[in-house]
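The form predicted on its own is given below as one chain in structure tokens.
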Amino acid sequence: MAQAGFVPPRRRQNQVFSALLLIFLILSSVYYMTAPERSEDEKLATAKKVPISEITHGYKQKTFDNIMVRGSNVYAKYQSGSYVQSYKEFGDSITTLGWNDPANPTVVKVDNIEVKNFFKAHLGDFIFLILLIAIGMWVFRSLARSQSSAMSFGKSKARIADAKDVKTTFKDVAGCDEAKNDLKEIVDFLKNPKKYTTIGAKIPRGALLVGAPGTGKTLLARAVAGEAGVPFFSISGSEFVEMFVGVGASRVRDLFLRAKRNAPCIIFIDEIDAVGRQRGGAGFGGGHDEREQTLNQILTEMDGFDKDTNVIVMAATNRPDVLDTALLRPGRFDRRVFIDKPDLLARKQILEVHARNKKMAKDCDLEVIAKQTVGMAGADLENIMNEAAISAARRGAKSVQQEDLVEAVEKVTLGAQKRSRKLSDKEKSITAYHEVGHAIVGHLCKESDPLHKISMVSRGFALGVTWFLPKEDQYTTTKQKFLDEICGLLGGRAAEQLVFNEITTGASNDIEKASAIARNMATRYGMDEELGIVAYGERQGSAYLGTDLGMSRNYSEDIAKKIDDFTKRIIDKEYERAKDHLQANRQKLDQLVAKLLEIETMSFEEFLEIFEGKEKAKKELKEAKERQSAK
């Protein structure tokens, strides 16, 4: 479907030449209307006039070379190329003037003026006619169009991808075997219906693809499509609603109807809540609600399949709190595919398919970046190798190289390099504490995440960063690796004070941080004993959102009071215990700030050298990596 204020090629072609074609015939009756005399024409109006006897004379003696009559006039023409000319009588013609002797050379001719100014005489009549004609057809066009868009209206929206031009298959999608397991068995039954339904296996009706955004439902959609080699409709569940009731009922039964003629294929809906919503819900507004009319139709289509029709029913959604539970029983979506975020080996397979099509260093280690991605989705780390391939690019490198992908890391993960913002030396210096000081006291902390870089560099809206990396994926936390964490953020708040014996605004985002993780150990962890075993507060949101929308509260004062009694003595322990850290290694931590203030990028391995000495620091470093060898 052409998009708004776009014209398809075809269409802009025939425009132009139409309009070139109006163009010539506009010039062309212009210039046949204003042309002047042609220079023959104009010799014959200046011919000197003489009786007709003596052209009549002429032609017996042949001393013309052509007599031409046009009208009642007559024009002879001498040998010499000059004219005369006479007028003849009504009735006198060829015959009776004895103008037909055979053999006579003279060459008489007869010039119907009449049907040679034919032309000229009825152009304005022509010219009316072909506009009349052009408005016509242009009104006709208009009314079609109208009419073709008023009968479209209902018609869906779906983009149809034929089983020639679905390229993805399972090969392209990498790190979600559990999910593509799943859906094997969709392919198959695509491939051999019989199979399954000669053994009594009902025909799967649909699959419901759940997962944060950009884990690839969408390209695992296609990748079925392409596995089995069918048409594949995709939609958004947003194009089914309009603010005309009835619409959306409408572009549901054409999409099936379409769907069943093309069989076997795929009907991906994507963002499926936009119209499974719950029903009677917030956002409906009874059994008329467009919303609500277009599920219900969903909900009968899927219902009313064939059991011959090899019509499979794909949707995508990372809201499955929300859905209608009519939409989520047996015999409408009977597979539930759940996706998850990739972990490491997951992440390095992404990584590898999308550098397939990008010039790589040999040097280039994917495994090394898999290990700084944690937690990120299948998309982000497509634009991980987007931006490393235009770092590359900026600075005229043939190939992308491994500098470009931790750029491209730290990029996406803290924000863009903000190297013209100017800060001045002091506060520089309490950036420079303020960082170490978070690192000193991470380092420190046996459960916190190790330290990978320290930089002044202002990325975002921070002046300075200081980055921790976990060793491996982690699903489960312990209370001391919460306690651990807490005392690292206030680390830098922790050396401004002991350092300038001031507060400054800097550690904000740290207190906020801090502050989330006490309190959530309180109402969602159990980690308190006097508050007990028990969650305080419901959530918000879903997990598959990607955001939590926060607590509502269901706790009295007191317990409220409890949580931030809480909250506080945590906050002020870990505090006490970052101080102490720090005014333990006060010299270190002036020469670390020394060493930062010079180079402003400080990495772990610099970072060691100064702290624990060189001597330590490579033995360390080497039973780490020996570690990370062994697993």
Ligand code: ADP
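Whichever C-alpha set is largest while still superposing within 1.5 Å between the two forms counts as the rigid core. Please read these numbers as outputs of a predicted model, since none were measured by experiment. Residue numbers count along the first chain shown, from 1. What changes on going to the form predicted in complex with this ligand:
Residue displacement note: residue 264 has its CA displaced by under 2 Å between the two forms (rigid core superposed). The Cα position of residue 341 differs by less than 2 Å between the two forms after fitting on the rigid core. With the core held fixed, the Cα of residue 79 is displaced between the two forms by 2 Å or more.
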Contents of the next structure:
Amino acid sequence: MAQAGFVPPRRRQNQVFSALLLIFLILSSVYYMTAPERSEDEKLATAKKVPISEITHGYKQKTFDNIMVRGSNVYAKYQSGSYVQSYKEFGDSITTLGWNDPANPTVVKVDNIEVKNFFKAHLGDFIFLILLIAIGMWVFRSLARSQSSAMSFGKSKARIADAKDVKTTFKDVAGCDEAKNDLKEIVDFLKNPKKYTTIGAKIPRGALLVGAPGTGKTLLARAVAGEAGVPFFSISGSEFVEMFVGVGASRVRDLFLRAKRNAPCIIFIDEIDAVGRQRGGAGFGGGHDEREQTLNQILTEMDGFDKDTNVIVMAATNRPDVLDTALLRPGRFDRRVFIDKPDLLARKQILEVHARNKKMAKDCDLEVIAKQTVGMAGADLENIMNEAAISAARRGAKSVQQEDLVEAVEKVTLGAQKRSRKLSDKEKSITAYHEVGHAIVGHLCKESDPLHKISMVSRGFALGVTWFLPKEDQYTTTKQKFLDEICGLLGGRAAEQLVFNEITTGASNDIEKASAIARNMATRYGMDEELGIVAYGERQGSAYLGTDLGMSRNYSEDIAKKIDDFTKRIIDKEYERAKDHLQANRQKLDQLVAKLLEIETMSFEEFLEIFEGKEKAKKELKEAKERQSAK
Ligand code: ADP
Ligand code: MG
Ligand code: ZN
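Given the form predicted on its own above, what does the protein look like in the form predicted in complex with this ligand?
Then the entire complex follows, led off by the chain already shown.
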């Protein structure tokens, strides 16, 4: 999340310093150029020392403008204005020098004012310098202050919302029911901490909201504060990064201190990936000190909470993959809440939420709009409603009409398309067949993990997702389970080929995974008779030190070919098996796809109802539940 125009704090500091230096140089040269003659005092102090005889000679030759005695020093001034000074001190014996030629008009002035020393002679310059430094420091300080003012809590632009100011509640967040359910627990922790602490339960410290941009992470975090009725301290990770060295860490300290004083409350760190990236990523000694210090401070603060401090730290990111693993350890952001892009129903609900405060014509059909906005996030939908209202107002209409909404969809789609791809009908259909293919094959392969959910709503790069939940923690895996897994992975591609007789790139990830499993069966688990029970390949580097370089080959060409043959044989066989399963259930496949295209996400129950009929589905679900509770 690097910011455009972002300058690391060190360099920024240097920039300020060099700017100040430049100002100083300019000012001082201006001073010296415009200053009148060097002061007499200075000239006297720096006068060249000569033997007294030279001065006497000069006196006689009348080369001096004047001669004067100050203290015990004798100074002679040339007509040019420069001075010389006698080596020895002659002050008292001046009269013995015999400068009494009445014809010589040189004035011999005797006064007893001491010549100022060098420091005194330069006093003016010193004062000027000190003044300059003072001004410089003042400029520097106020610069520094303006840099960090976004972060100074309390004193300036604090982003603290008092309990009574957080009006957002779960009602304002449509859809994302799973996320809301997860977060209800946190609301309860904040409201009734005693309930948990008396039993001895440790209150969780942090929750990480993970989801694509605009899916409502910030909104949800505020809603948690609103539901619990607690203050909400918020800060964005990118703000930490732009600070001067050391400021980030001290701000974190401030933030947590204030939060603890205001407990119960929520600290929300938006875009935490900006500070929470994997540390030491940029090689040894490289990296980003300031960011690291800030991150370390966050971790220290979270670890340092007392057991009964009721402060919950929430953070949001759309890049969970780059986060430092230290952040995810127990006692830190150990709860992860995933926020998916909204499906059809959720999109309709989100549109309804944002229709609440607008005058809508009776004929508006938000469902139609929801259908047209596959892949859009909550922020896009809010944008659509707003654009529609604007266009209605521009027309001079009293309320938002359906045509305004349709127009707004087009407008926002153009913008949203760059971020999240909107699928064409053909693509949608292929995606649906692909995902249902996974689901059916996975379901029919008995060793495969049970199906959880099918979704066509894109999250990240994949167009669709089919989730299988592991049955139980498994420490060993049988050969059949590996085969079933491969079969399920190939189900997507098999369905595409069966229905469209066409091959797309959508299955590349599946193929990669399936091949890796097959290869491991041969090289690590000794599951091929011909290759025998031998481990092939050697792990390079140390996974622990993060220098994992993958596997190196320590076997012959001959073995390599056998491994490749085995892998291909397994993949081919499982691909055929997947196709057979699908061919045998062609009608169900079509039915499921039709339904999925309609509702976009399909639960396991909905899948079973279509695949096995209502009655049988009920029975099977009951059995599954019993199995679960028996555990
Ligand atoms: P994120 O933090 O995930 O990028 P935001 O919370 O900033 O997203 O969402 C931006 C805006 O989009 C919100 O202020 C809200 O108006 C709208 N929005 C997003 N998701 C939803 C939702 N589920 N329900 C209602 N509005 C939403
Ligand atoms: Mg946000
Ligand atoms: Zn797939």
